[in-house]
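Here we start with a single chain on its own, the form predicted alone, put down as structure tokens.
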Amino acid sequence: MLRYILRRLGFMLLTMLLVSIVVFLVSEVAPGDVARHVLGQFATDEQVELLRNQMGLNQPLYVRYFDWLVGNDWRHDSKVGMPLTYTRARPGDELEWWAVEPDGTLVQWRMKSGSLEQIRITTDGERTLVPFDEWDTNKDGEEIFWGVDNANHVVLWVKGSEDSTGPASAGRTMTKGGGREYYPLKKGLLRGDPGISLRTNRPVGPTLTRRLRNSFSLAVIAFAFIMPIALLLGILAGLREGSPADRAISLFSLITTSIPEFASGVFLILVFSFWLDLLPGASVFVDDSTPLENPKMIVLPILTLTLVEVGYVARMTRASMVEVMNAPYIRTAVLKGLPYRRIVFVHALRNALMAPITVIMLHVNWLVGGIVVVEAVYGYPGVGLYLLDSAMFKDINAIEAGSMVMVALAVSTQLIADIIYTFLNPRIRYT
């Protein structure tokens, strides 16, 4: 079993690698320009090209993918001539890239009015601004300098360049800053950093973590309601095949699975929010509080998910139960005079749950990442809606990070299902 689990985990890593490559390729050929989205339709072509340069979008696809996967600070520190580190310079500061001097002082540079300034933060937290004039001369006679700016780039500055600021959009201001070449610094996913969101200009990791927390909260609560109800209804219908109870459960399941999530969601909002005024019609959180701190916000999304999923799982359970109850070994047990309760719970139920377990584990992944319709209807800040917005914006860092989480979740749930099979049927063994 251990060998089997390790082999499956190895396949999971391979799957994640292949998916990440495919997502990068698809994002590359998809229409749209991220820089144009950020700056708006009135930005000049020069400004758009500059922002593409600052974002690293003008680099070859394989370079951008490799940088996203393993980082690029180790490749660019030779330009700066110092080690680079991604850290908080002082308690409470945001994570930023800094060059590190031999005595531990963190340094950045910025261009202001054609002059270069050095930002220095010593090991005891003292911050100073120092004029900088240690330029090198290139083969064309220009005075240049490689350094780390305060926007997480390794930059080639040219002395005497004018500052120029472009239009502000998406929470940022595009600054020319005299730079000729820009290389956005990345730590790499394999080193625990999925990068900076091109859409929000914020680290993807904390945002994705919050969204995953919200989606997991919704999924776990919905799962706790869906599965017991669905399994119970499916088993009852399967044991009473053709009875009025079976027909009623089958009709209910067919209706709930046929109605799209957006239709049932709008109907529930109409009933419970407008007519009865019992529950809020939206799940909008104004801060980073967890959904459990305001349970009323998630009642309608959970009810919507329950209506859709209960019918589907119940129908699968019913079909599996009917098949098992008509199996020859069950008829033999009945002819031997075994108690009906023992036949159901000891001989039939375990085998009947094999198919529903597969469906249930597949739907765990759907409950976390695939409930984008429900999240959109209620404005719920989950990972599905986050990935949808990121995909519409071509925010490759956010898309890649979310895809990796979804792949890991999908493979992990199927591995759990395989392990559960061994408990339901002792004859199943994995090597």
Contents of the next structure:
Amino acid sequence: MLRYILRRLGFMLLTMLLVSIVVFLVSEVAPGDVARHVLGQFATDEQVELLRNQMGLNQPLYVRYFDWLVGNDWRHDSKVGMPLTYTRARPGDELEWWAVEPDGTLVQWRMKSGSLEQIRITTDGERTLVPFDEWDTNKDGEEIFWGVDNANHVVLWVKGSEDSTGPASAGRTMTKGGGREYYPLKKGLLRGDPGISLRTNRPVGPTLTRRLRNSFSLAVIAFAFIMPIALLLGILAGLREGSPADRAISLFSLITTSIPEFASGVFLILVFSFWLDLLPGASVFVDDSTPLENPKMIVLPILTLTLVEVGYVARMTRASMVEVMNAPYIRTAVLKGLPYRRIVFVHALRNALMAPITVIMLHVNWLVGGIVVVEAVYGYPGVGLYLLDSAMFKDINAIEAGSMVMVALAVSTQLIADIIYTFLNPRIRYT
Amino acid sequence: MSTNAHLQKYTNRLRKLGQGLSIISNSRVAVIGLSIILFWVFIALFAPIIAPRDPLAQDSSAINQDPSTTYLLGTDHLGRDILSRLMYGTRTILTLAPTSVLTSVCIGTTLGLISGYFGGLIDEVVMRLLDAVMAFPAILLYLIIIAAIGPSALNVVIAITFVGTPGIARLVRSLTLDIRTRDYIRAAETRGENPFYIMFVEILPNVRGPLIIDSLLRVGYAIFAIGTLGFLGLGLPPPEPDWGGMVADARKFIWINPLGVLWPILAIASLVVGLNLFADGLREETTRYQ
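Which structure goes with the form predicted together with its partner chain, now that we have seen the form predicted alone?
Whole complex next, starting from this chain.
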């Protein structure tokens, strides 16, 4: 069993690796340019080119991929000549890249009116600005300096060059007299850093965690409603196959599952927030507050998910229940004179619930899709909407991180489903 | 002899058709589903004749209007006639959905036949690849594919084909595995028939039944997906009338024109429900006879 699980986990990692490569390739050939997206349609081509340079988009694809996967600070620290570290300089600061001096002082450089300036933060948190003039001379006789700037790049500055006027937008603070070469520093996904969102210019990690938490709460609450309702309906329908109750439940579940989430979602908005004016029609809340603090806002998303999902699970349960109730051993139990209640609860349910449980776990993929749509309908700040926005923007780091999470989720739920099934089914367990 | 044989053939066909119809008419659910589908097919076929207006014509003096005698279902945010857009939108969705299912049936059937008939390494490779595709949330695949190749009618078909193919391949493979062991296949092999002849002439006709029902369900799902893609802005580029896109547009103006969002929702819901009722009724009736 352990070997089986390990093999499946290995397979999962392999899948994720392949997916990450495919996503990278795909986003490479996709139309549109993220630098152009960031700067807007009125930016000049020079500005776009400069931003592409600063974002490292001009490097070859495989270099970018490996930077994303395993990081590139260890490739670039020799340029700066100092170890590089990704840390919060002082409590409460953002995570940033710094060069570290031997005594632990963190250093960045920035260009200010034509000359370099050093930002130093000592180990006890004292920040000083020091004019900097230790230029090297390269073989062409230019005075150059490799350093770390305050926007997470390793930069090659050339003294007195008029190379660049950086565009300032979307929080990117580039000023006159930028560098000649830029290498955006990355720690790499394998070392726990999914990089910086090209869309918001903020680290993907924290945003994604928050979004995941939101989506997860939505999914868990929805699941807590869906399962009992669906199992109950399915069992009721299955016990009385062909009765009016069964027909009604079957028809109801067929109809609710076949209507797309966006249609039922918008319909619910129309009814509950427009006509009845009971609930808010959008679930937009500030990123820091949790969905649980705004219970009113998540009623409609959950109702939408429940409507779509209940039918599916109920139909599964019904089919399984019908099959079990027609099995010879149930007939034997009836003929033995066992009370009906005991037959249903002790004999039938155990076997009848086995199939739905695994099918439901496999259904997680479907639920994920539903959640993406529901998030889009209600503007709910979850991981699905994040992925959708990022895909529209070609924000490769965010897309990659989001896809990895989703793939891991999908594959691991399948693994869990298989394991649960093995434990529920003695015929498999004992062979 | 030939006239007799022909006659025999046609009466056989007629009888089969009759059986098919009686299966449908036996199930009230299937009849209701079929009528809904036929209603929309009718609208799609005759959209240019029955649509009161040009679906793309904008009237800036009549924006977001309620239903009136001029605009039977009202107008959208650009002053376009919602009824006409709905009618033309039927054409889009009723072309794209069957097309994408048809292509995925072709590709999936071929893969499934090859995989199931040859077995061995080919089977292993094909199935592992398809498993990998199936492991993904469909929505993620749509996002990645559409993000890569851009939103257009053709690309929607490509995306839905890609997502739908593995399921069909699996179904056909499992049926093929069963049929492969039959005597008539053995006979064909002994005759020295070409493997592709065996696959497509001997096996394929025998997987037809389950495949047809599965495809019907898939058309319903394809419509579901096309609507969703349109709603997410990954469907047809504007100004093409596309139901999902119409819902997305109207949703922004829901406070001004609540009915504008209701019509496309009702349209898509009724079509998908109709298809599912039909497929479900058909499946129930056919399994009852088996």
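Note that the rigid core is defined as the largest set of C-alphas that superpose within 1.5 Å between two forms. Quick caveat: nothing in here was measured; it's all calculated off a predicted structure. Positions refer to the first chain, counted from 1.
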property: Large Cα shift (2 Å or above) at residue 335 between these two forms, core-fitted; result: yes
property: Large Cα move at residue 325 between these two forms, threshold 2 Å, rigid core; result: yes
